[in-house]
Every structure is written in structure tokens, then in C-alpha cells.
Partner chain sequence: MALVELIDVHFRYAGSEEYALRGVSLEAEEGEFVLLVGPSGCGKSTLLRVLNGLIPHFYEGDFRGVARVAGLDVPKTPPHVLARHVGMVFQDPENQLFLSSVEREIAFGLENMGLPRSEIRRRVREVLELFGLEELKDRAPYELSGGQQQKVAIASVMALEPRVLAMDEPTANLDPISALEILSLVSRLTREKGVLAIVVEHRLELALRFATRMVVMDGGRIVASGDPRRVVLEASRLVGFPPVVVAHQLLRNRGLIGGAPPLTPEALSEEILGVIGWRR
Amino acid sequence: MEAIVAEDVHFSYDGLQPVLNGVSLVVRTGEVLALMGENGAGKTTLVKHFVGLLKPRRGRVLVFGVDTREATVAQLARRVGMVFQNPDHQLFAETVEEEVLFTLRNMGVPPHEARAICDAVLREFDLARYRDRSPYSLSVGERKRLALASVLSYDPDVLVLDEPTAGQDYFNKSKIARLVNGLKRRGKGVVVVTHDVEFAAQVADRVALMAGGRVVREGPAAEVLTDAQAIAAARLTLPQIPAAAAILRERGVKLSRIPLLPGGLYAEVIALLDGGAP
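Please provide the structure of this chain alone, in the form predicted together with the partner chain.
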């Protein structure tokens, strides 16, 4: 199902320098979309349109059929939960627990339910032991988890995660990958803004590459993340496995395709050996 539809979106902060230059993109439920590109490509500006924090100067954005110009941020936020790159932009309560409870109250969840949900998400994100501490006493990684926990607590239909893995260690990165997969299985739409190509290779169904305020390539992750030219145009690097496979091809090895993940590369090598390669 189409959750968010951006149609020819143009935007500029100062009315002079265009930041988005005609972006058209669809976010579907039950799917993970990775929005990728170098610093300054327009990724964060685009996703701010998905919750109505910014409105297009030209074109339009529909959230479950509603034009974002005709809805308040509070209305849109119930359907689309946004977790910012810098957690300090959304944390403000006195304690970790209050942060989550505030969000739940704001979204109209009754107090007795809110308490139970709050306990569950704090446990889930390994934050329960900090419940009475100030969010500002936590590390950056922990503050990011708190921002994520408080948005997930009210169960929006679409989640937008801006650079969720930046500065996260291996355990938390794996946890975020499992979380994203779990949300997808539950039918949520997930947009991951990231320049972590390995993380995108792990979790994304579809990838949209942005450069200079445009979507320059969009398609299944297995195609886009193995397309050396498109990746270079977006000033990203190929993930390691497609990079290794591309070198093999350059050296004349006949691969049936450029694989995205280690298992795919392994299968290609086995096929070459079985097929009695040169």
C-alpha cells in the first residue's frame, strides 16, 4: 500500500538555493526503503516533508492520501513517526521515563496503558536501568535509542529513521537491523536515511539514491547497491561484496551477476568451480 507519495517536490530554505529539485518517490507499507546519498544531498530535507515539518514550494506530498499542506504536524505524526539524526533535537523531558510517557500522553494513550507500554519499550531498548536519569546524562548512542523508543511506543504506521546506525556499536546496529525487519514484518513502512552502505545492504528492500536535491536512481536494493556507476554518482562507495565482485569482473571472471551479500558471492564462486571455470 502507498503510504507516502512525493510528487515533483521542490524546496528551498531561503527561496534562492534549491535543496530539493523535483523529487518524486513512493514509500510503501511492509517495505524498507533506504534513502541514501552523501552529506548535503537533500535526504533529511526530504523526510522532513513526510511529517509536514517542511512543506513543498512546488509539487506535493501525500501521507495516506492527505496533502501535508492540509494537515498539522501533530496529525501527520500519528501516522508517520520520525527519529532524527541528532537525538537532542527531540529529547527534552527531565527523565528517560518521562520522555516516553510524554510522547504517549501526547498521542492520546490512556495513562494506565502508557505505563505498561513505557516499561516494555525501555526494556526492549536496554534503557530501563536509566529510567530516572536525565536524558542528557546518557551517551549519544543511548540518547538515540531513547528517541527511537519513544517514537516506537505509540506505534505509527510509517517510521522514518534518520541515520539510525551512526555511532552505534555492533550489538546495537544488529538490534536496529532486527527491529527494522520486525517492523516490516508487522506491515509497517520503514524509511531509513543512511550513508551506511553495509547496513542498507542488510536491511533495505528498495534503495533511492539522492544527489543534488534529486533522486538519481531508485529500485530494488540488489540492483541499486551493486550498480557501481549509480553509487559513484551519488558519491557513495559500493558495499564490500559488490566491490569485490566488480574487481573479479574487471579481471575477466564471468559472474552471472554482481551479488550484494557474502552468501551470494559464495554461490557465484561455487558455481564457477562446478562449471569448470577457466
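Moving from the form predicted together with the partner chain, what structure would you give for the form predicted alone?
If you are looking for partners or other molecules, they are not here, because only the chain is given.
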């Protein structure tokens, strides 16, 4: 199902210098879309249009069929939740617990249900022991998890994550990856804005590369993230497995394809050792 549709979106902050130059893109439920590119490519500006924080100067953005220019941010937030790159932009309550409870109250969740949901999400994100502390006493990584817990608490149809793995260790990156995959299995749409090509390779179904305020390459993750030329044009680096496969090909190893994940490279190598096709 098409959840968010951007049609020929143009935007400028000052009315002079364009930041988005005719972006067209679809976000679907049950799918993870990774939005990637160098700093200044327009990624965060684009996803702010998905939640109505910005409105197109030309073109339009539809959220479940509703033109964002005709809806409030509060109305759109019920369908699309966004976790900002800097968690301090969305945390303001006096305690960790109150941060989640305020969000739930604002979404009309009854008090007894809100308390149970709050307890569950704080446990899920390993924040229960901090429930009575100020959010600003937490580390940056913990504050990011709190912002994520607050948004997920009311169960939006689409979740937008801006650089979710920044400041997270391997354990918490893995937890976020499991969370993203779990949301997809539940039929949610997930948009991940990230420079982390390894994380994108792990979770994304589809990748859109941005440069100069445009989408310059879009398609299945297994195709886009193994396209060395497109990745270089977006000023990113290939994930480790495609990079290793490319080196093997340069050394004369006749791989039938460039795999994205370790299992794919393993199958290619085993097939070569067995003298057959993978």
C-alpha cells in the first residue's frame, strides 16, 4: 500500500537556493526504505515534508491520500511518526517516564493503557531504570532511544528514523535492526535516513540515493547498494560484502553477481569451490 507519495516536490528555505529539486518518491507499508546521500543532499528536508513540518513550494506530498498542505502536523503525526537525528529537538518532559506518557496522552490513549504501554516500551529500550531521571541526564544514545520509544508508543503506521544508529553501539544497533524488521513484519512502513551503509544493507528493502536535492538512483537494496558507481556518486562507500566481492572480481575470481549480504558471498564462494553455479 502506498503510504506517502511525493510528487515533483520543490522546496527552498530562503526562496532562492533550492534544497529539493523535483523529488518524486513513494513510501509503502510493509517495506523499509533507506534514504541515503551526502550531507546537504536534501534527505532530512524531504522527510520533514512527510510529517508536515515543511510544505512544498511546488508539487505535493500525500500521506494516506491526504495532501499535507491541508492537514496539521498533529493530524499527520497520528499516521507518521518521526524520530529526529538530534533527540534534544523532541524531548522536553521532566522525566523519562513523563516523556512517553505525555505522548500517549496527547494521542488520546486512556490513562490505564498509557501506563502499561509506557512500562513496556521503557523495558524494550532498556530505559526502565531511568524512568524518574531527567532525559537530559542520559547519554546521547539513550536520549535517542527515548525519542524512539516515545514515538513508537502510539504505534504510527509509518516510522521515519533520521540517522537512528548514530551514537549507538553494536548491541543497540542490532536491537534497532530487529525493531525495524519487526515493524515491517507488522505491515508498517519504515523510512531510514542514514549514512550507515552496513545498517542499510541489513534492513532495507529499497534504497533511494539523493544528491543535489534530487533522487538520482532508486530501486531494490540488493541492486542499489552493490552499484559502485551510484554509491560513489552519492559520496558513500560500498558495504563491506559488495566491496569484498568487487575486490575478488578484480583479482580474477569469477563471481556470477555482486552479493549484498554475507550469505550471498558464502554461496558464491561455495559454488566456485564446488565448480558449479550458486
